[in-house]
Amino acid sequence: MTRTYILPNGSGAAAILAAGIGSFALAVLAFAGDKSVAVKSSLVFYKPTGPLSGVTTTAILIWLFAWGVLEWRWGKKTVAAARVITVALVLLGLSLLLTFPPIVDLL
């Protein structure tokens, strides 16, 4: 008689989804900074780099927060990896579209 052991995949799924969330946050913040003067000025954390400092810092904080929460929730569980990967890839695709100049200029 053989036993099948299923290893929890929650930690990996948390990292993958957090990466998608972080990349989408980066794209949204960059887009908002380009389109809104108020957002642009609020994202200046370090004057020599301008709003890019706030965009990247905020996106990294969102990524870390998402990863921490998802790891806390899913760390020792088995989750539907296909669904998580699909959502992460959709977020990554939207991120690429939001940072692609011809698409951004249409919005």
The other form holds:
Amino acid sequence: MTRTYILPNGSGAAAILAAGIGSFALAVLAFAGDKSVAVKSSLVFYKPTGPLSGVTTTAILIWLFAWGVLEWRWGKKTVAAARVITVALVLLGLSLLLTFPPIVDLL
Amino acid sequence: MEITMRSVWTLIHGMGFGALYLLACSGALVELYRFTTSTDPAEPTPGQERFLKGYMLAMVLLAWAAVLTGAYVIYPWYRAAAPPQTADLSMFPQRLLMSSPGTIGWHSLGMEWKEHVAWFAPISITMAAFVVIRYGRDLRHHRQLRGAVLSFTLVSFVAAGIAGFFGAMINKYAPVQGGHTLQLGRGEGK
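The form predicted in complex with its partner chain, contrasted with the form predicted on its own above:
What follows is the whole complex; the chain from before opens it.
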């Protein structure tokens, strides 16, 4: 009888949660830059692109760092995927809301 | 018939990378939906699996190419500051849009949203491609992961669609112009 080895879901869950964290970091940074002149000017990494360069570069670094840490912790494990995916989707939904200018103006 | 270098870059960004990404995304959504909603998905052949992995990888490259050319090649031309008392704002698209109440919304809503929401596309599709490549045919044993990949791919499609729509409309009202002019051919009068 042959047994099929099934990959644990930890690696996939890590990638999914990291994507949620990265998207949310981008939205929070964009929001902070919109609300604070000091934050906005500190996010100018490349002058021709302005604060968008800092918002996106920082968010990508946060995303990749979170992904690396989560992969290291969960990569070979089976985790409660439903809960992790719910958190990731909530973060993604909040990110969409936080980047929508009329909502940013309300907050 | 001529075209400026800035227009060429806008075409590469929007029609080349952006539109192609949207087309590829719609194909991926159909395949992922079929795969996700099936309670017992059929095992893909090695050829099908290799094709799907290559397809997802191509989408990742298109998505990153679209946002990077947008942010670092075209956006600086878009947001260039006009010297004081410049009457002709045609070379300064952001200022041109902001100069009229009829067009200011294309910047304050359109570009302000587009410049951030677009980045959700490459982040989401990179994750989706990673999961598809990492798990391969084993993904049929992970219904929840398949559902998450489908959801993030859908968000990626919507984000790219929003960015594409506003990009096209902004370029209609305030096109990015300038740079070297390329001669594409000579028209003949009829």
